[in-house]
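Single chain ahead, by itself, as structure tokens, in the form predicted alone.
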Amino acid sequence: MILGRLTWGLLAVAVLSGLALAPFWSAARPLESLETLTGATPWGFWLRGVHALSAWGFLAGTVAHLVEVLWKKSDRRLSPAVWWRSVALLPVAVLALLGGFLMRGDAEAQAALAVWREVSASIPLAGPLLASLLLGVPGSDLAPVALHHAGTFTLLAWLLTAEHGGALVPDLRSTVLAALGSFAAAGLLPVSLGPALAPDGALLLGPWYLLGLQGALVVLPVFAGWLLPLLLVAAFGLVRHLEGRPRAALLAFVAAWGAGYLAFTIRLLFATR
């Protein structure tokens, strides 16, 4: 499918992207360090831009990706195992850029840190140890978020999209053409930092792609942030083995997770008015 293969595309420029970035940025000093990489580097703004926008991308196009298939009915095509890993690229890929959002370092990236850090703790049993290893300790610095980022969750994303597309790397056209997007998109969207204070009273927001979650924290228990995006990933991967009306009412939970989650975005958004 064309979108699946322009979305592997992306996925190539945004990891290229980020080895270029890599040596500008310092784990110790991660606002500091992007401020001078987008003030001072000549470029710098720019790739950046390329680097952020090439993931957005990816992720987007993922979850189109993934409702073109049910909509077409061709998860059929891949096997249980297969199609069980192609569901788990969504959350990967969600873990992946947020993880980038935190290597900021800014008000916004500090406050998501203490949300998330607080969201893997309420999992049952190995929360703790799992937010210790994929956050490190309160008080240091983000050398671990930027493992996981670059290392662990950039991995799995690769691996995950080459079994779906049946190779290694994707395909020359494919990443031209994400290239060229995320280069023109990057030139006219730059990406913005925040401060490294938020002002008192501000509602500090976290990534796009969270704010429903975000929102629907503000009146839900803290565990929602992990058991919300379990139901939708289970619900995606059961839809293989449904047919009739079992599939359609998952479909249909799948839809009503959605609109529940956009309803929640937008209720935030006007908070923030």
Second form
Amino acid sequence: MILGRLTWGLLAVAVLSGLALAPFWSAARPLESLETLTGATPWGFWLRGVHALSAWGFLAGTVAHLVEVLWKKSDRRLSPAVWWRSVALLPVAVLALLGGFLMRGDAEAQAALAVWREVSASIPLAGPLLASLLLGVPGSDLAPVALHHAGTFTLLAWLLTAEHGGALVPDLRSTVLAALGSFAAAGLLPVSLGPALAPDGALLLGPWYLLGLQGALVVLPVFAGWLLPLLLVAAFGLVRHLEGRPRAALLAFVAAWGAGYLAFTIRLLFATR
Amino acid sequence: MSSRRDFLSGAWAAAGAGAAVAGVAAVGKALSDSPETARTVDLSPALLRKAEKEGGLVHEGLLVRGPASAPIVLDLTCTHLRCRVAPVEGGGFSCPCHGSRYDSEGRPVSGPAPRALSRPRLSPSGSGFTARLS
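Form predicted alone done, so how does the form predicted in complex with its partner chain look?
Whole complex next, starting from this chain.
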């Protein structure tokens, strides 16, 4: 499937551009270091754009590929274990991208960090420990976030993609295509940083792929922050095991989830106007 | 119909997930070994005088206002999901994460915030105060 191969190519571009960005980023002064990179380093703005846009493309491609697989009912070609690990790629990709967002260190990232600490801490039993492990303790720098962004979640994403794709690295043609697309997009679409402090009274937006969750948390309790994604992942995973009406019912649930998520996103965007 | 192989595969996956959770819990516990202590913020006499003169100022996430001898301090941490709230024109505070609004006394007016902004305990410290946040 072309979409799947291209998505893997985008992951490769995100990883390579991330490696190129790493020396410029500081855990103690994240926003300042990125402002220096994008404002005073030749090609820094573009390189950051390549990294962000290829990563966004990877997430969008992962979702689109998942939908494509379910649409064509080709999920049955994978063994149950491989299917579940492929589905796990979705939350892993989101967590990898979220880490990158938090590493910006601007007002939006600081707000997102506070929210994710609370959401993680609301997970029963291991919640507070998980929050400390993934996000560090309140007041610490962003080193733990960076470690999981560049290490844990990126490695997991690579391993899961490699297993799904049946090879350790993406093919050259897809990678080159993904790179050219990312290079061009980074030249056309600016990926800017936000201010260090929130403007008075203004609503700060989280990453685009989590706006639905941000909107949901306005009206739903904090545990919805992990329970809603968990329900979606569980539904995607279980689809592989069902046939006929149960499968159709589960896919209808997934569609309803997506529609609700979109509605919360739109509601939040209207609230910011 | 599940085969014995599928069952074993699922059992291994469940065991792996359980081990992962246990590992996360163990490492997390090791990382957060020291018990969480309350944060304290020193409010120097100079800062208190400045806050009184300017009608209030924000210092280390706290809004300090009122007379220097008996200041009123509000913790600007939203009681919903702990984002930093910001003073808004016309009085009151707004949370940038989910839109909670508080009046000028820190009482929730609208949005998901469940309770008022907290008021740290103040204890005299030299000729100033120390604010203790829970």
